[in-house]
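Coming up is one lone chain in structure tokens, specifically the form predicted alone.
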Amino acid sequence: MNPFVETVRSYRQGASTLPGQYYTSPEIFAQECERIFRRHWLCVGREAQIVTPGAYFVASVAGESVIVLRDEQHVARAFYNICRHRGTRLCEEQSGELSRSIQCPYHAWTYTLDGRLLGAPHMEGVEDFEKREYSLHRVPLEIWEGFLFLNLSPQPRSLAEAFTPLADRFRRFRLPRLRPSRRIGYVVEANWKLLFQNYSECLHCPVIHPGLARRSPWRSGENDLAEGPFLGGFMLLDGDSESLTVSGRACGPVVGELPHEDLRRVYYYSIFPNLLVSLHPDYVMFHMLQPESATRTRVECEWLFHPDALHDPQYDPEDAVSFWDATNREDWHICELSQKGISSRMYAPGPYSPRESLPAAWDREYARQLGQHAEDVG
């Protein structure tokens, strides 16, 4: 019997934290890459990053480099960042504007923006060579609420099917029309799961986040997604606070068509396996997680606002950015301390409290996703 399979099965109940090797083992991290990150829809950015034909960025996904672009027919597409000639990486820059084609920097094989091979110098005399057989390798790409999602699985189920529990849940926030104000990148010396678990509870807020606790009572609110790959709910704003900002004032117009009760709520959702979405009345913040190893995670955090907030001098989007940048850094620091403690040979799984039901549920989903293919490794 595979001991890994038995370990996954035994921790599906989620009554206690995971064993230490799940946060430190390169072997388990490799299994996560294969069974989770190469099989699931992963968020890589926003549709607003590729507005015009030729606009592109490069995403790192589970060890692969992927070009995400807008073609000449205004279709969003994704391709593996490798030439079909000798495998050279095509795009070196992380983002930019392509002309009407993509050209390999090695031997000048050239591709249209929809991936077809356009030119292959010196191949005229190669027997049976057909350009149509050497298009760029496509990566499935879909759009949800303005977010771009990739899937490295050869035959993934549709994003709409995978995201059925989220259908129309955020429509009132009108996410596709929101515009970015800032993006901040962080490198956290901690396992990616610790960031999800930290995000999923506010038991730590009075100790770690005094600024947040003043604006949003940590015991307030309730969860509305409590099991499965999508978890979360809302917390309330303090009576004197208009928003989660340094000043406590709103930093933009209401983002969408929100009912009265939403004007006093902030919604927090984790979207397995790499997206965190925080929806405020006057802005939306999201985190994209890119695990780089068992002990390091890269995080891209971006703030989205009603378009009017970026041009009206009565609003200050930086009021929200500064608030959450400080809060983020508090979270990353405590996650790094957790990583150091878990790395001790004296660490043993500890029990979750009733206030940590979402981290326990997240662990159960993680174990299910990691374990459903564990039998394949014998």
Contents of the next structure:
Amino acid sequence: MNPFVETVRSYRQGASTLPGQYYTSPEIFAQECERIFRRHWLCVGREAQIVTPGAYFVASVAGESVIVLRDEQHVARAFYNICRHRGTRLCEEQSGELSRSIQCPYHAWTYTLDGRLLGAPHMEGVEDFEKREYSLHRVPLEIWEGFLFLNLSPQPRSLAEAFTPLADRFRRFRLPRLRPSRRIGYVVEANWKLLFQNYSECLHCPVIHPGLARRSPWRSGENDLAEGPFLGGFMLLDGDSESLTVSGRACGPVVGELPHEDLRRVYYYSIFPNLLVSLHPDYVMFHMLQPESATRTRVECEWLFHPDALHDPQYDPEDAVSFWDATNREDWHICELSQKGISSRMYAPGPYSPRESLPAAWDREYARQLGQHAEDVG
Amino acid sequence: MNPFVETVRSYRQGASTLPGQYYTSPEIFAQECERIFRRHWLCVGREAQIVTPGAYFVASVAGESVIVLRDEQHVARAFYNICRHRGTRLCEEQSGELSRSIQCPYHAWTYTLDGRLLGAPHMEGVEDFEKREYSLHRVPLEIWEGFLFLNLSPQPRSLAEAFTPLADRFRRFRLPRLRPSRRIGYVVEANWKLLFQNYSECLHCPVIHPGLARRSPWRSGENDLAEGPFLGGFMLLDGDSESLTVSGRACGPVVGELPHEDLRRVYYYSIFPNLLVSLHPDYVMFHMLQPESATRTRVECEWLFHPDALHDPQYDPEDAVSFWDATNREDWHICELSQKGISSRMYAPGPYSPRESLPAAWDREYARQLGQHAEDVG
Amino acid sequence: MNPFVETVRSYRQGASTLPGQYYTSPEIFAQECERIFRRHWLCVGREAQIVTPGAYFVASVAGESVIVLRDEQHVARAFYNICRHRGTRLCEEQSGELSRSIQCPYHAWTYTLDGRLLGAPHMEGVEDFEKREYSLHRVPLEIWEGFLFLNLSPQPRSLAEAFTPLADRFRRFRLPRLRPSRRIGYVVEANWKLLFQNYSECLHCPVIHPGLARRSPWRSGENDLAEGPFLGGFMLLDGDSESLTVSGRACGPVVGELPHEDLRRVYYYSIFPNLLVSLHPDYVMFHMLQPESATRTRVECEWLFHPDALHDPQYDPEDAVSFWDATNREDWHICELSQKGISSRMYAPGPYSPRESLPAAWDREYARQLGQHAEDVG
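Alt. form predicted in complex with another copy of the chain, vs. the form predicted alone above:
Below is the entire complex, every chain and molecule, led by the chain shown above.
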């Protein structure tokens, strides 16, 4: 969705798409899991999902099941969803409310909400058994703009440091206080990188998205982040449109303290490697990507509104949800067609145009993160 | 279906079935794709499917999607179904009518029907970009007896040369002018070679096909091609039967200019590696095989009739279709039982009888084509 | 189900669960097939399934399909389910009655019920072809306590020798004469070893099985086999319970000649590597396990009663079937949760308590059978 005048400047002559194996090879997917998804901060949801002590949900990240919860001291925490006794999965439901402890459903080992082993039946007779050595395995968790991020690396660098380029960039939208309205899950039969590339240009908008192209001229706008793990900028709303909605009208109160010019803009940012944030005057939409294999990606898409939207006469979240759900499906479909074509032996990297400077930049960042020379992959 | 007096003569003592791994090993299947399906001419359909300029269908061959079309100069052509820009599949429907060009559904790169790149939006600013270097990837295509054949080898030997043993053999049936009546698709959970072997003998007919055995004595007839990539001959119709139909009556006008003796015969030929042609006095049936894995084969079966059959009072294509659809299903079922048995560790090559000289000859040709000594595989 | 005072004595300090790869690795599963399932005697059913000559059923063991039948001399026999001609599976139905021979459905090769090739159409012209060289491949079969056991090793040691520790142990239950009432099949998405470990302790009973815990105090009883391929002992029935049934009442006549104390006991034995036998005063239940992959196990569970039960007024097999079917499902579910948790990278062997001495012993035996030092796997 980022097709900007600005991008032409950042275009590098000779940029081309990635070789086919990057979209199909299980071996490269395993490398990505190792070098990218097990090292980076990954968005798994919103703080609003775990408001009260005991509230939890289960996140699936890089093949791991992780319990994300609010403990009794109101601290958000994350633990691998496995008992230290015989490895049983502790939480089976996708979300819920825990009482003051987590009890294994097999032999009743019991843990506090901050992960300490409380009870282990019949282990008293075991020599050298120390409860304190059998706490739940913690997963580093940090919060940024109301989003919950996990990191499967045992000693990750801090999120604040990693996210420096984004510091304060969205403050005026007051993201932490926004409230969720709807969440929709999708399964896309395409490599996760195709979804990022698709998000990063609007050259396809007039072809694929007549509804979007009508409300937002596809060549309008400007990029402000054109290299690195965070990429994006804004596009303008068409003169008659207050937001990206089916009706063209705003469907809720302005989300934050926005300057006048922001009321005519939609901002799009990709946050390597699994989050897309799209900020409209009246709502914020985000996509969380969860790669399942080289050729399949799960996507969760959620729409956030002003905390008081419910009491606003113009509040009509479905106006935004319907607009983007249709657009999402158009994108997933073309990504699936790309996946099929790229799987051919005859596919070879093709040339990016200046209107595709952000996908090219994204590919370069990807190559860096995978630990490979950008020249080798693009 | 080829069980002939003649075969006894061509029988080689000691012939036995192929070792089990040839029916189950993914590695051998990959070798077959490389050495057989990517080198040979493969039947993908009939010229009648692309009569007018712009008519196209999509063929799946050896894991590749190929667009087969009639161009504006009325030339039949074939192209890999991928855009040269970002690899997107161009044609999504299985068949249809193109306007005067092929447009990519993603970013609207546009090609002529003979494969040249006409338009590539926003590529004008790209240095060294030459449209003529981004034509669609062509696939060699030739026509034989009204059948369309593709070859995934970039420099294949000519079909005419490859098909020399069949030259003029079917002329009297006037195959190019025949019109399709019905097509039925099957998925068989068996290795593709089991289907060829099954087609190549009628020793199983009295056991499996009581309907067929009643209309055509299983030991009647004679082979005329008993070694090499093309194998077959004829069987006689029973005295009371005019054709292989449920009713026993002819179900259409005689397809070509047939001598009297051909009115009592059904001819069966296997054309290595993916076509079976069965010529009856009043219709021609063919099977196209498309191996999907070592253990699964797709089959398309079509029935062709005299171009004027529609106006013939005795025209009743279902009489033939029902007969062979039932017979096909009997064959696929026994092939599936063979696949299951051969998958056992205890399976070992068993002896072919003189009545199975053609399957044995087919196995020898297969071994040659795979580049292995026949002794090693049989 | 074996949680006994006795086990505490046999507990070895430091025992811990197996490393994760033993539950997930296809390579280790292949080793298990080779070293365990293709070497051991495997239970495939009961003699009562093949009472009369010609009666047969098809067993699936370690990826092989085996015909188990009663021949004309009333001898129970087993053969690989493949024709020696072209490898076709001979018997397609799961069970049935053969006439006096087995005929291949493809080309009608015919075998006697003791496996000799009787007829092979058109093979008379084949030099050096001797029918006696093409008998069906036999599978060693032995009978123990009315159970049919196969062995895929061509020269197995005798079952009697292998089963020495069990000799006469169950005689008083008169197992050979018992009659089947119901059989239920289950598919469990868990490694087969998890099912054995689950069966081998009742520490989980109060958590998982409230119905069972009510009828049989989970810490009651005593083990009599605490090391080796056969493990088990008994648990006591609660004072108000005559058997493990929904009603708590006995649901059939006493199965054998049981001493008074046995009327208050349920005996549980695991028989490496695929049988579990649970002996109640009024019925015997057994589970046959058939591993399909590292992560999936098929289970057949059958309930056996006194041969005269049908004429007994208190005969109500569903009272037992319902009780255990519910308990089975509780166990399969927790095994599936264990499988999921153990698949995590963070799973590591955890400590067994003294109440889990039998699972620990089972793991040791498993390690021995796999040919590995117990220390390496536990």
